[in-house]
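A lone chain, given as structure tokens: the form predicted on its own.
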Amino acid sequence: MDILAQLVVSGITVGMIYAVIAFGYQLTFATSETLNFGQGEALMVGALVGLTTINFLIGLNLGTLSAYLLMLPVIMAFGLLQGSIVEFLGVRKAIAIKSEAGWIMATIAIGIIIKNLAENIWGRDALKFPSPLAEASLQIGPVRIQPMEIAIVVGALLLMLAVELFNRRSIYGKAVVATANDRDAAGLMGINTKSVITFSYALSSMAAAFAGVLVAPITLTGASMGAVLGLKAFAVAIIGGLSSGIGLIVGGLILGITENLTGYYISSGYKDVPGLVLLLLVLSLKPSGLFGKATIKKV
């Protein structure tokens, strides 16, 4: 049983990373019905961002937890600096043709440039994020885990509770929900839904590179990092529904707890197979999701 609960506390965890990269995926469908196949690359050049900035303000004397902290609202800002850059080069043309076709190249085409970039800028090999917080773990009743580890839940869930009070409180988050809710409409109340969705692409990237400096001190940071994160949250958005926020914490947290328990019990290299079978039969018996809701389209 301690094993078991330490294998479900570890993928507690990894879930919540999944749900927050997840999350970003949601963000950009509600006010598009488009989604960044680069996510996992903005989670990448996130952390590799926060690794470089965080480095910089140790070696102004800062303390690993200072720098951390301040580390972050430069993250943040650079995440929606980048989501917006994407949107604008990838996607606002395709949405105005209505160009499926053209708006999902281009977020993975925008992908893979982030991804050599970071190659040429910080090499191949993985590198050594200073953690905050200390490393040695706590015992919890039958459980070791790590300062980090809970850090990481919190702040997932921080996020994702800021940006929801954000769009029901605020007069601009508002107009994200009403874009939400349908754009035209929207557009026709002066709201400026591309703005709305430039916005959108903002906060989705900003969301995976603050996942992506959360769950740096705890593995190794690299160029290719990002990759098998991003598929797998796009797996818990697809899981949980892409309507529904609680459907991707509990999706998130599924695909988390199934992996380590089928790769201590069974093996590693089956560890990712669960989460795909369960994958396929969400998309065979309930496409929109556990959680999500089906629309019906006018045409």
Contents of the next structure:
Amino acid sequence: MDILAQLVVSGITVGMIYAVIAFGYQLTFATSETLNFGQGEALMVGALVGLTTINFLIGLNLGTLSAYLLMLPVIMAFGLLQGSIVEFLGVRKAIAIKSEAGWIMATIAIGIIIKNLAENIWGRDALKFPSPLAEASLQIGPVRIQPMEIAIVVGALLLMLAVELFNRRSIYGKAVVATANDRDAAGLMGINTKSVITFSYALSSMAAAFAGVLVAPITLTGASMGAVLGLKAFAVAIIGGLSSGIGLIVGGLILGITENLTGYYISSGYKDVPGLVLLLLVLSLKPSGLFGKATIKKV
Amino acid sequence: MKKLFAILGLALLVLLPFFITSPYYLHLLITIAIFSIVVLGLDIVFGYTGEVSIGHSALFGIGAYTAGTLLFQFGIGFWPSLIAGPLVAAMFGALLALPALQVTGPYLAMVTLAFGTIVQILINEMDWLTNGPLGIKLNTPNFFDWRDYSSFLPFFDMSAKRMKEMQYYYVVAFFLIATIVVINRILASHLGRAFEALRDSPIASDCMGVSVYKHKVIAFVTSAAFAGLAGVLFAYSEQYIAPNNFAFDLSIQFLLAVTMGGRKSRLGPILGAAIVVFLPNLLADINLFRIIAALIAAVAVVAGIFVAIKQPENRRSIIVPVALCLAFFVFSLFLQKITDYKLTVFGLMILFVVYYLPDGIVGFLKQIVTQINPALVKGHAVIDAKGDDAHAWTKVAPATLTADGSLLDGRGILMQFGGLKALDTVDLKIKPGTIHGLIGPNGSGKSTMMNVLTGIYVPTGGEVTFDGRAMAGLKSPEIAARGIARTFQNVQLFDELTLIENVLVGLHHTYHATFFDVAASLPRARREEQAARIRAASILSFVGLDKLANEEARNLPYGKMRLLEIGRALALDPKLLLLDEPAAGLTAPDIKDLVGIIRKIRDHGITVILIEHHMDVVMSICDTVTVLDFGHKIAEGKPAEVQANPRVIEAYLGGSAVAA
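Complement to the form predicted on its own: the form predicted in complex with its partner chain:
Next comes the full complex, and the chain you just saw is listed first.
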């Protein structure tokens, strides 16, 4: 029983990371019906830039926690920039010529390039990321939990909440929502939908970079950390529904916990299987996702 | 012309090994042929149906590992694997395609990407079956044991020996040719037309009884089977397979090969496969790489200058690609160790191809040839079947009517979009053999009714009985199969198909040939095609478009498009034909022809529902008219009665013509 509780708790942590990455997919899918197939690499490069920044700040005799907090705005800005570049190079023209294959291949290509450059800059080995919080686990009831794991859950929720609030309350956010509802109509109302799409990509990569530095202290960072995370987030986005915020969190938790249970009770080698199985299952039973709304195409 | 190319290609394939002395290059040649099979198969999905698969490396790997495990675990060799590999890969293909293709959007790409990664992990983990990371060793296959015959046929020395590389090359070449032949036949058949039609207009496809979903699945499963076949050939060619032979990168290479070579052709994928196989060699040697980069830059500059002089208006759009080519050359000069940046170069190539060579090398060459002499590039196979009046019609099967003699009986149809009731509990009865008008001001729910009746919308409430059976829960293709055909208010033709091909898509239901009949070109398949062509030509001459049979539909003037839509709908042999504003945009003489056509359709026993704003048309040919306003039925009866109904006048003209 204790083991089960322990597995569930660490499943929640992983699940929240998946949810944040999937949140990034959702942001761009809403505005342009496209998504970044290199999202995992956006997370990876965010984490690595974060690593360099935090090491630099620690080198200036700052404490780990304050260095970590100072680093956050840096990598978020970096994520915004990186996402805009992806949109500019990979997506904009494909949307203009209405080529689905175009943006899929272009974002994959950019992902490959980013990963290759990261390998050349930071090397191929996994690197240790300094943890801003104490690494000793806390004993809460039957489960042992690292402070950083709590920070991951809180941080992930805060980020999604902040972006949602921004979208709902600010005028810029309303432009995003309007574009998401009807790109053509929004364009006719004077909204520059092109820059809204760019902005959604910027936000999406920012979320990924943030997820990267959240997860980095409890795992290791390295050029190959992104690919699998990006894939799992695909599964989460489809399981929860590409249009539902709650769906993402629930989907993330379902996947994170199932993976942990599979890993423990069956074999750690098969840990990645439930993602695909759940994905296919949800697509067969409820193609719009557990929480997604089925859209009616108008003729 | 095409035949000449085919013979040349065949001769090249047969003779090529004689010019290659190095075993290394012979092996590369075999690999190119194997990759070509995968890429040709991928083109069916990617080029024709427009879906993106990032899992073909996994399907390829499944084929290879089927061969590997059959040998490793059960001692079953090459020849049985050739059947098992494609079968197993096709099964996995179906497992992915059946759920993922239900929804439109990038789902297939997402699912196949996840599949690709997970298959690789699984092959690694399931070492009890696959020998895990250690991989599996194989030998080139044995020929059949023909020792007894070799005494008098010493030329075929096939005594239970292992094949030599050269002999194996011919085995692979045989399968490459077989792949090309099968794919050509499939694409020229009703299946191939369905693949192209569903891309041009998915909705019209569904309403013609050609299920988009089903045909996308067929395309993907076929493509998976070819990947599986290639996998088996690959396993026996490499003689050693390990999980990391089938990584994510390989899928991207396959996609790059299709795009770069040129979609929707046979030459393109083979060219692409050759480039992709040579790529690692190219990227292994920095000097060779620099030379090639220099060549590309030179070609780009020359082409750029050429365009700048010939088409000054396009000057700006070519600056970027030319600059990129030059930058690429400069980048190659600065590179010290190319192997470290192999993937970056690879990624840049993808970006370049996606944006500046979207139709691939073959497409680019076609464009140039078209500019020189358009006659050299043939877009469509010319179908010159002659039609006649007798073949235009088939006997309409007798319909089952409801108790009160209706062909179609809709009771309380409710269609709600959010808070808006586009149709508010409308009853609609259609008597057989009549022309039933459906009129009402804009936004009154006429087209919504059409969409409900043809399964595009699922009604919120109410039920519809047609031909004696309830239609609840049926999807558009099933409804079409039951005998309801339609045209669209905003014309939905298969733009890139010719007129006769458009009608042939409507005749899809007359084909009973299976995939294998078509692949083997059995008499049954050919007979059906012949019959359908005569029928299609006959229908075209009925709607007066026989002279334009081999013209692309998008080149038609608007009025003729509407006539073609009617012809295509007739091909479905419907019991009920729904015409959504057929006279919109037609000139007065065209309208006269249209009225004649609609009458003739009715006289052949087909019931018609007609939505129309031209009141003279409605009043002159309709037997019954139903009037809708804001989702309610406000009047029904003979045209003259309806015309005099004060509520109808109010709905059209406003005011309070009706006393409260």
